[in-house]
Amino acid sequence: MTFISILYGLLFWAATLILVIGVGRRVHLYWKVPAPLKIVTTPAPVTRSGVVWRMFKEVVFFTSLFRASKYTWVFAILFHMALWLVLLRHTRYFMDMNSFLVFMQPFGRYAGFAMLLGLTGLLGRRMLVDRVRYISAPSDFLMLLLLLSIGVSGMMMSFGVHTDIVQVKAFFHGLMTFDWQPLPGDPLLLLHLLLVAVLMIIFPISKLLHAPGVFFSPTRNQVDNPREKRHVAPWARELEREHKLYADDTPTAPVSR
């Protein structure tokens, strides 16, 4: 076993922690924030069958993105569905491969030219865009360069200097059942790993959080109906029944006539 596969093996095994326990609990404090007002985006649906069927317009084809902006609408929703072949192509490297994954093989393949034209994209609108570039922080340029360093070194590894990926197979086989095997040494092999193990520490406190954080979202994910049914927050209700039985156990004076 050699020293980079060691350090590579723990490096993995510390960013998987710190991204399954980091956005556990981004999740669980989004869970327990309190919505006391009923302020849904209207025009919103009035049921919560409603409610699922426009959270998944939302999430699958970025509805609320496509009627602000046309162009933003291209590129993001190219970048995410091609991320999504890219990673759906990426779990050979931790399952036994099957005939689902063999015919998606090549999809996800060429969806990395589409990733890297969607993050392109999204960079310029950042730069070009003058009230973009306005409230744009340097973590969102620095994200973006992260996503595109990380699409272009895996791509030239698909189409130029060649990995074993068979080995790259088995390294991270060992890592989940405690076995673990050598990697190779390959620079860009090295640095895109690198870079993805980068990518896994920081996303539970970057933006990228929004991917779990839209379903959360009063906005999106109430019922509007304020008019049939009052809205009290959990929180809200406590003080209510607490100040209902201070009321009930206080003694009225007569009332003179």
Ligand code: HEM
The other form holds:
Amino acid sequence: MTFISILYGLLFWAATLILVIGVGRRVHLYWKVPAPLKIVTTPAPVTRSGVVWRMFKEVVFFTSLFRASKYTWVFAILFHMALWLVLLRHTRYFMDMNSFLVFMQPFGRYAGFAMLLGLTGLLGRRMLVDRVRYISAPSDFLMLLLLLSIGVSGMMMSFGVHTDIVQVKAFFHGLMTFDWQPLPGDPLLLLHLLLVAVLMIIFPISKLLHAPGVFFSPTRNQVDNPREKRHVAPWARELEREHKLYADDTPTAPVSR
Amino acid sequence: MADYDIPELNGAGYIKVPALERDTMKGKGPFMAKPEFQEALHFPDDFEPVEGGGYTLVPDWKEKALAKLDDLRHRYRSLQLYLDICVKCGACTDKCHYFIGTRDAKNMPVARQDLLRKVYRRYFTFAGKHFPRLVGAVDLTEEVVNDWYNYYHQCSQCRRCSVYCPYGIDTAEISMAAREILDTIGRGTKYNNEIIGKVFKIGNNLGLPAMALADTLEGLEEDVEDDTGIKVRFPLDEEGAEVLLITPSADFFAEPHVDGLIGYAKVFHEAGISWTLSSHASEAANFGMFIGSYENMRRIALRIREAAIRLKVRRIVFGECGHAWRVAYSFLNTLAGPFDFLDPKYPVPQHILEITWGLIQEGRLVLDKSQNDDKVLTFHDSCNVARATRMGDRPGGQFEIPRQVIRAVCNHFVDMPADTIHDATYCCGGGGGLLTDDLMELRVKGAQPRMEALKYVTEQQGVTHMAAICAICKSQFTKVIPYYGFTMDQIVSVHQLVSNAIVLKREVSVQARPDADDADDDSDDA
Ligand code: HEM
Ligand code: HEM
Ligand code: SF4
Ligand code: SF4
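Could I see the form predicted together with ligand HEM next, after the form predicted alone?
And the full complex, kicking off with our chain again.
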């Protein structure tokens, strides 16, 4: 076992814990905090299944973004769809190959180009459009640069300096089964993995929370049925139960019947 | 006419996105509420006037503001989530009418959110606590509070930005939270908070007492009788009526609002539906929403419940108003429900347009469209009706029903360009608690996108009038369109058009006047 293998082993253990616990806690918060009012952006579906369809279109096709800005949409779709393909291909480092994964391999490989193109477009927009530049903090640029670097280092391995992917798989498999195996020492691989670990660690404390967050957005996930179904948050019900007008008030005489 | 430039209209029917400018609208914001206005709304009043105008903040304002922000983010998922997940994609940046009209960078929706987000990050997130420069987090200072006060009162909570945001981030939710935080540290607006106080004391935004209201309604009965020869009733506090009508108080006297009220009365009259207004709940608009205060909004809404119970009505119907319809349609059941004591056959509440359209479909109104032949109409979708409510039972009914009613009573109707109507509609520029003279410059500039669209259909398709279904839209437009070369009387209520076209066939109202024993005087020909 090399020192580097141990270091990376620990790093990925830590990064995974941070990612899972961090996102888990955030999602728990979004789950717990109520939406006290019906604030869905209309026209909106009037049934639950309609909402599922609306959310599906939003998450897969970015429908609202499409209405807003066509070229942001093109770059965003390129980046995100390619990202999914790349990640799908990456599952080969963590699980046994099946025919679907074998079929996916070439798509994942070339998707890397689409991903880089999308990211470059998004970065260009962020630098060139005065409005987008104004709203960007350094972290917004760094996020794109981080993803670009991950992509470029990965592509360099894929299309140039290959690494021993059988050994990479053994290393990650070992991490999961507590049976530690050495990691190849190629600089590009180490860089790729270091940046990936950084991405995992910042995920729960950054805007990357948009990925789980979009599903909780009340303007998109509520059913348009306020007249048919009464919608009351627990803290608002408390006001009613105690016959209070203000939370820090002394109870008044019953206001309803 | 004014000491600022009125935006030029290009007449091409599309909106040109302006280049960014800094601080064109930096300023003190609207007039501040004095302590007694704040106290009436249960907000802290321990702040004082300072020399040269304005007020101090409350003691320990910083801790109190942060505590309020923390409280709100645990009560409103929208706030917590939207502060976290914005990716700064920029999709919303060119969607706000105030940005388009003023070019001020801080009027871009995401920049407006950032005024609060930066502080949230500084005090409540790991990155902002440890690396503020990296993520653009800032300390809460008095300067930041001044920016909040100024720029969160340059948002009409119209939700246009939320339509285009890939996550539906609604800047209105952030504005509302910010205004509630401001209210807890002594920075309320005079306009909104004085008005809410009047509702608590008297029952409506204008502070129009029951006697004056009764007089006004009697005057309207006489006007309509002079005009048509028929006694159309405008009942007030009449127990046992079928419908309780809740309408914005501007309908009682402002032009063209009052012509709309006459239209509702004629519709009820013809349909033989007994109805009444209430002096206890003589206001549809609920300014509690504008200041983001659930409790004050609920307190106002409960008056409607109380009135409905006291008057033993079976249905609640709302008159033409935008933000009011949002609180009515989306929130009333939540705030003041359940309405199990009303007739379960009808949704609670209903919009007057749902009633009128239903009657038209059933053929129960006789309409003479030619009465509106002097006009070519277009229709302004009010932002809160379009993006926060529905009419009828199908999504999008809020666009179709008003247009169907207009088409049923007018021969000439055209729509404005597609990216300025339906859920892409532009706010009139005066919504969300900004309809005050101390914000005139903002109101004029914020109307630019709508004026652009109106100019286009005026020049291309000969439009002469624009119909609206919101009290704020009507007041705002009649005030600002002269700045753009139009005239006040080009703005009409939808039910004003109905009123013009409706042929009164019913000789006697189903509702006798309470004092109906006095002799009929001769009615003049109209
Ligand atoms: C449910 C899954 C996801 C959805 C629906 C989603 C959707 C979006 C949308 C609509 C945008 C705005 C358009 C743009 O600027 O590209 C965006 C931006 C972004 N997304 Fe995602 N995303 C998802 C998952 C992810 C994941 C897993 C990552 C990263 C590992 C990611 C990284 C980013 C980044 C960095 C941006 C900002 C791009 C910029 O700076 O312009 N997203 N996402
Ligand atoms: C623990 C997680 C990861 C491991 C072990 C890993 C490992 C690798 C390896 C070994 C390659 C080279 C493949 C070859 O030579 O054929 C590669 C390529 C690549 N990686 Fe990763 N990677 C990880 C996470 C990521 C993430 C999160 C991203 C994107 C944000 C990414 C983006 C890419 C890209 C775009 C390529 C090139 C295209 C391809 O071969 O699929 N990787 N990665
Ligand atoms: S809600 Fe309307 S006024 Fe407010 S920022 Fe969004 S678009 Fe502008
Ligand atoms: S559109 Fe939504 S995610 Fe994009 S910058 Fe605006 S608020 Fe943020």
